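Have a look below at one chain only, the form predicted on its own, in structure tokens format.
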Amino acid sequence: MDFTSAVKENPNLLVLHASSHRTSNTYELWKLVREGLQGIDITEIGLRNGTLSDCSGCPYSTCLHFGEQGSCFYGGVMVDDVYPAVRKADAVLLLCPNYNDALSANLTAFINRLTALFRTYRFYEKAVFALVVSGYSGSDIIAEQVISALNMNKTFFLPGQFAMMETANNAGEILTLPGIRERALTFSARVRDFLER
């Protein structure tokens, strides 16, 4: 009941995303939480086009060796990018289009590849936290899939209702739903939050 995180330090989020900035409703709902977190130092790295290869699975002892060295055998944008942006990050922030109940490729591919990285360092310090937008129904359950990947199997810490869920089906629709922006600027206070203690 006493924890506390660590003190920050000119505290760094990092936003992972695989969206069209043209006709995401979860890139729409993001900009309206970045509002809020003004004076925040906001690394945003967006993971389309090909741009990330998903893990093949390479056998431990190939996995650990890479690790060590702060790389993965596939290379490319996640280590260049990816795991240098992972730790200097305080926290990192999912956005999450609900895809047929499931997270997004290029998202499940940047978990798989994040396995490298975890054999040689631990994230307890570091929170995770996520942007869900379903067309209908189903974002618990990617909140769960979150959970399951980020906090139980890779140590990130997750904050009390570190998800905003929304529903949203047409281009754009996100922008009209009833008190969106207040909504989205409490989940800013609440990242705000976290960062600044």
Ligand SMILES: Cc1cc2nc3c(=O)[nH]c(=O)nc-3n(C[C@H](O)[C@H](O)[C@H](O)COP(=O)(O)O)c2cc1C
The other form holds:
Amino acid sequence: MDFTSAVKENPNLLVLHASSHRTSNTYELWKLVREGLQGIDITEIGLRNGTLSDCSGCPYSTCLHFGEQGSCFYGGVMVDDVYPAVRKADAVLLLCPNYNDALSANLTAFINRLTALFRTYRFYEKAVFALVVSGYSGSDIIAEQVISALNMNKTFFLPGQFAMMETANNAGEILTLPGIRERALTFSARVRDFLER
Ligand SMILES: Cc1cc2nc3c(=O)[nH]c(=O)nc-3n(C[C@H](O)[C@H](O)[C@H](O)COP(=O)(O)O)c2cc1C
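Show the form predicted in complex with the named molecule, please, the one above being the form predicted on its own.
So here's everything in the complex, that chain up top.
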């Protein structure tokens, strides 16, 4: 009951996605949410196919060895861009399209590869938020995966109502949902409230 989060000097939001800007409903939803986050320092990183190798499952001592150097066996965009961005961020927002009632492969690879950083680093002060879009159903399953992987397993702070969940299938359909802009701005306000607290 005595918990208060750390005061943030210049709050930064890290947004991770693996979507095609042209067709993704999830990315379109992010653009609506972003309108309510003007003035916030935002780092956006795309983890599209080919940019990120999945974790190779090194032995613990190898993972620890690389992790202690702020690195990971595979290096690449994860070590060069994503680890520094996660360290800097006060909150991470994952853009999560529902693919087969699961987080997309690239986001899962991101979470797996966080393990090396996690060997020497805890994320208690960093919040995790998610935008989840499903074509038909299952957004709750994706939100649960984010809770399991990043809050319970990787120690990220879980704010109340951390996920915005919407249903849209065809490209651009998200923009036709009644009340979508208002809901997106309500979500932005929640993220802003955490960052500026
Ligand atoms: C490979 C793949 C698997 C999908 N699996 C599901 C699913 O299991 N359940 C569902 O409701 N929608 C599913 N969808 C539809 C997407 O969730 C839908 O297109 C949504 O708009 C989010 O994806 P987007 O941001 O790429 O547009 C799937 C789409 C793809 C490409």
